[in-house]
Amino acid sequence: MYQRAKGVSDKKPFGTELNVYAEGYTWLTHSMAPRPVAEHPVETFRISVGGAACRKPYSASIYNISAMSFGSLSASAIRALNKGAKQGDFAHNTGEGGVSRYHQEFGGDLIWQIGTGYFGCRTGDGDFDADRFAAQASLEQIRLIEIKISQGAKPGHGGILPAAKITPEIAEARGVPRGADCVSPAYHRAFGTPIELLEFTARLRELSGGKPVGFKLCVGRPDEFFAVCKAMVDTGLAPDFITVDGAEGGTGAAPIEFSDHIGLPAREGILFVHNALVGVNVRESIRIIAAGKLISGFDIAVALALGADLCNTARGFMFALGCIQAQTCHTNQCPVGVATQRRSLQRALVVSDKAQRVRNFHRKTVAALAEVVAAAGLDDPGRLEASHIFQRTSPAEIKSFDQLYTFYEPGQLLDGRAGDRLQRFWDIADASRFGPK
């Protein structure tokens, strides 16, 4: 990550340091007839996001900056990320902390994340404010709108930004007063059922003038996501995209119980969501965005082979900014100026320098993906399939992903064929509530 961000050689001698005979070792099968490497992958590896109900679809890069809020990150970090996104023509997710003046300074494309605190579109009591949302969403720089249900680092957990850390700029971006703790609840007030979630999604799409709207989650209870799928079938409403965050992801601080033992890992999460959408015949109109430690061209290829359309990363771009894993993110003492509101520490991060590194990391990682795709004998990453990826399951056995995992046929859930492990979750899923019948 550091080498690609700095624009220096990312090659290494003497072969792999991984144990290729260890259980879990994973690789891509190359072709005896590889294809020419795409000459301009940053420009050509793009995915249109926006279903039939969307009037302003967005052509997204296959690789973008995942959610990190102003407040968690410094003003300098936000400015560098957005300037790099602008230079490299990819998208920058705001995180749930709102759209700050620093997100807007350089004009890079934004994915505006709406969390449980409704920062930037909230009433004084913390409820959703439709008028404030519409005013903010009209900003041309905002290309996608993402409702955050949960995140990989701490799914099902809220958060608090202590009053002492709330600067005038943070208060402005979030629409909260100074002098009081800023609370992000664990749950949403704007909806309470799967049907209401889809209705809220449709409402935001209309209020934004037809921009693509989706939601982000780390997969938890299977019956609850199945309930959302049943709600799609019952109402005809659907998001334009779903971001699947893996439990291994997360750049911020979280309780160890949550970061270590709650949430579905990215591979299983991506496949579960892909199968569920295929199973109710809505997959073609909904994009899947994968997140969770996807920091190399191979990581992206694996996510695409399992069903994702495009990918986000936070960790990779944090490293591009100069993160040294000091693990002081939650203390306001970040020594390199990435995760602190102290101006004296922020001076360590030179925006013009780090913006170029952000762009470099994106460009070189997408270029690496292009080489991987070409080695597999393909012209386009969208043609990657589960049969292209193998994994060692024991010292003497290997399986391709299409042997290792189950992939649904169109309409399979509607036909009552969820499979031995998941049928009971489909049977108890209820579009009118989160939780079993």
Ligand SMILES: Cc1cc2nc3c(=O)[nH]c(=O)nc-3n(C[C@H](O)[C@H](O)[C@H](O)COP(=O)(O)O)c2cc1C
Second form
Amino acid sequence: MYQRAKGVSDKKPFGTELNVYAEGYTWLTHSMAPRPVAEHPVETFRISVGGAACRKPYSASIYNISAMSFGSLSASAIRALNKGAKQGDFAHNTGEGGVSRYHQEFGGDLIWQIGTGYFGCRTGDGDFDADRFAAQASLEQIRLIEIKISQGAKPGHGGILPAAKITPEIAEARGVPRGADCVSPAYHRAFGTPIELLEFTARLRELSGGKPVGFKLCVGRPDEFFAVCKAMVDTGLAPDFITVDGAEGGTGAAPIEFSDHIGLPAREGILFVHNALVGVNVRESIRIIAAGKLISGFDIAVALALGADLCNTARGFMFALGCIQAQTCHTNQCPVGVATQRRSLQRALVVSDKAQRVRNFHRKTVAALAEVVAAAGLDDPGRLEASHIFQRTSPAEIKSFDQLYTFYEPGQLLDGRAGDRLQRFWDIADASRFGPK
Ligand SMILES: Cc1cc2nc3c(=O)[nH]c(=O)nc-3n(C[C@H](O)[C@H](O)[C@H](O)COP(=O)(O)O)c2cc1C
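For comparison with the form predicted alone, please write out the form predicted in complex with the ligand.
All chains and molecules follow, beginning with the one already shown.
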């Protein structure tokens, strides 16, 4: 990642250092007839996001910057990310901390994330404010709107930005007063059931003038996601995209129990969401965006083979910004100026240099994906399938992903066939509530 970001050679001599006989070793099956490598993959590997209800679909890059707020990241980091996104023509997710002045300086495409704190669109007491939302969403630079339900590193957990860390700029971006802790509850107040989530999605789309609206989650209880699918069938409402974060995802700060032991990992999460949407016949109009340690062309290929349409990375772009994994994001002491609000430390991050690295990392990783796709004998990454990826399951056994994992037939859930392991979750799923009866 560093080499790609710096634009120096990313080639490796001598051969793999991985143990190809270890359980879990994963590889792609290449073709005896590889295709020419796509010449301009940044321009051509693009996916339109926005279903029929959407008046402003967005042509997204296959690889984008995952949600990281101004607050967890420094102003310099946000500026460098957005400048890189502008130069490289890809999208920059604001994270739940709102759209700051630093997001707007260079005009890179934004995905505005709305978390439980409704930062940038909240009333004085922390509820959703439709007028403020409409005013902010009209910003041309905002291309997509993402409702954050959960993230993989701490699903089901809220957050607090302590009063001491709330600078005037953070207060401005979030629309919160200084001098008091800024709380993001674990739950949303704007909706409380699967049907209400879809109604809220539709409302945001209307209020934004028809921009694509989706939601982000790390998959938890299968019956709850199935309940959202049942709600789609019952109401005819649907999000334009669903972002699936894996349990292996990153964060600025989380309890170790949550990072280590809560949430479905990315591969299973992507597959589950893909299957559920196929199973209720809504897959065609909803894009799946995947995240969770997807930092190489191969990682992206695996996610696409499991059902993702696009991929994001947060920490990949942090490395491009110069993150050295000091793991002090939560202390305000980041020594390289990426995850701190201290001005003296932020001076370590030179925006023009790091914007170039952000752009390079994106371009080189997408180019690496293009090489992987061509080796598989394909022209289009969207044609990667589960049969292209193999995994070692024991010393003497290997399986392709289509043998290892179950893929649903279209409409399978509507016929009431969720399969042995998931049937009871499908049966109890209820569009009018999250959680058990
Ligand atoms: C510093 C930091 C801040 C983050 N802030 C948010 C956030 O505001 N909202 C969110 O949905 N996810 C947030 N995430 C999670 C990422 O968006 C992403 O889903 C996750 O890190 C997986 O991608 P990665 O493995 O490529 O980092 C954050 C991650 C990091 C590292």
